[in-house]
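Presented as structure tokens, the chain that follows is alone, the form predicted on its own.
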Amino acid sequence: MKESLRIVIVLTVFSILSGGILGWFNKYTEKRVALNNLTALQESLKAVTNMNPKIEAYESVVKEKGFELYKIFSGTETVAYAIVASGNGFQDKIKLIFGVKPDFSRIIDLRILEQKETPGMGAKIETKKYLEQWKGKGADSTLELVKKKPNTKYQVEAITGATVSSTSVLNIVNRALDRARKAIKEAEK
């Protein structure tokens, strides 16, 4: 009995110590975390509109889990709209953001920002191939995925071995140009 009671404490008061640690150091690095976060939104920002060397001023718009919707200034001029959204691929989530013009004629520029789709094949989807097709796709009617190479402005080529992964991505930015559209309409209410 006494053998067993002193394993418990001694769990115990190692349980509590690394938790104080824990949480202290996660006190520590919030404010770093913080800013790394705002960090890469804003370089992300600058590199799916086009506003490189700065954005002078963006707005968040809509902000939810799956989806965020940013609007990009140049002085008091709207010169584009940034679009954060997630859905599931083969494997697992895919995030990504996008850029489009103001009024949603077109899609400015897309990255990747987080992805574990299956390497060689579903992975594909963050290749520079298969991203640069995305500049300049119409984003004012849905986008559609062919199998052979694009013959207007609103078909994006699946990526071969890995159409689901490709499949994904087209549903992602389909479903946020929706949601963002309607999201537009109610904020100009």
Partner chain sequence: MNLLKEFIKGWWKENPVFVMVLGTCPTLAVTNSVKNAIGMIAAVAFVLLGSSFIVSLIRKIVPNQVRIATFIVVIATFVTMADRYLAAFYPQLSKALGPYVPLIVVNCIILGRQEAFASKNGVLASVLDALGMSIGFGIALMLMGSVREILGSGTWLGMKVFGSWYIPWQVMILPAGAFFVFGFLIWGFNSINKAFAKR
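What I would like now is the form predicted together with its partner chain, since the data block earlier showed the form predicted on its own; can you produce it?
All you get below is the one chain by itself.
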């Protein structure tokens, strides 16, 4: 009886101590983590909307699983929208962000936030050469994947040897654009 009491006491004391220490430590780090996430978001918003050197103001319009829509202002005027979207890639989730003109005519720029594609193959979606081509693509219709040089603004060139990853990125963008158009129509009503 005495032995089992000792077991209970030791385990309880250590669990409470551990919980206490972690609670204190989390208080100390969580602000910093939140700040890191915020800076990272602002940096990428800036990058995909060409708002250099600094974004004056932005507002979150929609925030749901796998889709976030931000409205970017200059004064009271909307100058751009930015969309954070994620979806399945070849191996794991791909998360990306892109900026769109306020009238949804063109994509301003696109960046990959997270990806775990095969190095040397699918991971090329993070290269400048691939991302460059997203500048100025049409945002008012569905985009399609081609395996040669694109000749309309609705065509995106796939990466050789990484068709799955290229298709994933394209699908994520198409779905996000669809969702964003709906969200904006709803907001205008």
